[in-house]
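Form predicted alone, single chain, as structure tokens, below.
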Amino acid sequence: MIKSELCSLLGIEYPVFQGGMAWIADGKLAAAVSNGGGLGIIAAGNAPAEYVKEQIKIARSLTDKPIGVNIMLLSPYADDIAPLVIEEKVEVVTTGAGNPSKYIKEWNAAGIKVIPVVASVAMAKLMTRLGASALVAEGGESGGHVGELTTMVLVPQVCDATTLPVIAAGGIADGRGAAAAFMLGASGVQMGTRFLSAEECTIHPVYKEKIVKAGDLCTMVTGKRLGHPVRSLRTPFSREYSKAEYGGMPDDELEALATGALRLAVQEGDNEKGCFLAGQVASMVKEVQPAAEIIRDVISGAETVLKGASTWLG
């Protein structure tokens, strides 16, 4: 099976991470992933640092592997799990939506993995400078919060800029994209939408009917006129939001708008006022399996891909 740094960097058996997806990346979803031999992480979103402890709590209880938690930093409780990870011990720290720059020297001092998600090459410079252990490249095609640049686009340039190992996101759900990944010169992957249709997953049952049954041309990108754009599948609530953006509706009812939508999405397979995130490749997520079955999948294809290179040339 293939082996990168990261594995002896992380204590991980394959150099697969799990994405931290708000409200949908829970303690779970982490310890089944981990014990698949990949990293799982927990999300902490827009949730309060007693809800981020609760996870971790559950993650532990059901693995004794390595785990991570993402902190979204634009979250108004950032400065309360910054801590938090120091206090349980978290192994790997993700973060996204912002930078990490105030919370790294602490961060490192404890021993904890930092390993920010970046969306640009003077990004990952930078949180090279600052003492990250890792980075995690992530393309436009991802679902979430998103950047301009495509992962082909922006992993060669991430490697050529740092010294670090280099995690690749954004369109990655099956052996190809792993191996592709690997010959940009990433030293692993980050896929979440894969995970979206885990068995560990505990998303509401329509959501996971709506990865499944994806199409190519399944999402949208909406928050552009806000300066935070996120992708998530075409539904009623995304349609309508991306009307309110461009019909000039205020900046604060354009937030308060999506307030709460993907906990209906997640919670309750809300089609008409959820908002379901997922990256472009949610249309080749085509069943549901156990997190450590998807891992040897991914991982078991890109070896394949890999060996057989050469039939391609020639």
Ligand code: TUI
Given for the second form:
Amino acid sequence: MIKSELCSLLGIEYPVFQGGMAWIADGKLAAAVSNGGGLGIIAAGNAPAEYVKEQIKIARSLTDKPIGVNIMLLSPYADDIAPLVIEEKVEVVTTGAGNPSKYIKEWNAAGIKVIPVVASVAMAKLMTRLGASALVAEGGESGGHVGELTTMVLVPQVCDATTLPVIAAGGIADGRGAAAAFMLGASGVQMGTRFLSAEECTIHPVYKEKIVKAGDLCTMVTGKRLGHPVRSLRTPFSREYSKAEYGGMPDDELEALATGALRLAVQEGDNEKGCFLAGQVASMVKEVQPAAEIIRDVISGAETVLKGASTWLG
Ligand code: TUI
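Alternate state requested, the form predicted in complex with this ligand (shown: the form predicted alone):
Below: every chain and molecule of the assembly, starting with the one above.
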């Protein structure tokens, strides 16, 4: 059975995190993942603290395993959610889309394991120095807000730059990807897109269907001009946004075009105006399954690959 230092550090059975996907990763999904032996993570996204508090309550009612909260640092509510995770005694906090330096001391003092998502070596070094417990190294194959480097290139460099356990994210959806991440030096993997198809994931059925039917070239990156590149499924919305972006639409109009688009995808399944965030692995997600089965699949798949790896040694 695959184990790593992350399992004892966090009190989890398998070194598998579920990514903190805004609007998507709620208390129900997080609890299902934690019950399946991974680490379920509630996404704060752009939501106010009351929403996050409610989702923590839901997760706690469904599992007694450790859970995490992801704080998206561009959110106007980040400063309200930072103390909430202490009050609620959340076991793990992950952060994304920015620099969480100003919060780390207080979270550590409260006994929370702080695991920032990093997309560069510089940020990995800074977070190590400031007292993080582990790092998620996320490559640009991921869905949502993307960094510059790929997982293949980022993970080994982050592993070289830190003594902390590294969780690889971006482009991982099965046992082969997980095994490859371990070979790059990672102690765990985080998956977002694969969990979109979890039975316990409450996104609109149209969203799930789009993921399961997606092909290899189905995603694109928009938003570079405004400094927040985001990977999503190719849809009428993403094509229109891209056209506007490169056609010189003023910044404020471009921003208005994207407002509410995530909610329209997640809650309404709106193919025309919704923004369906997804990673490049969408085409590798083939069926709707319980979260616990997804975790078992990935772990047992990785085991098979790793056992077979000795054939390379002749
Ligand atoms: O955060 C993500 N993925 C996301 S966030 C999101 S919601 C959103 N809303 C508005 C604009 C953009 C996104 C959808 N998906 N992944 C983790 C991640 N963090 N990837 C890259 C980073 C990152 C980037 C810069 C982490 C640190 C960082 O530091 C920059 C600095 O020096 O402050």
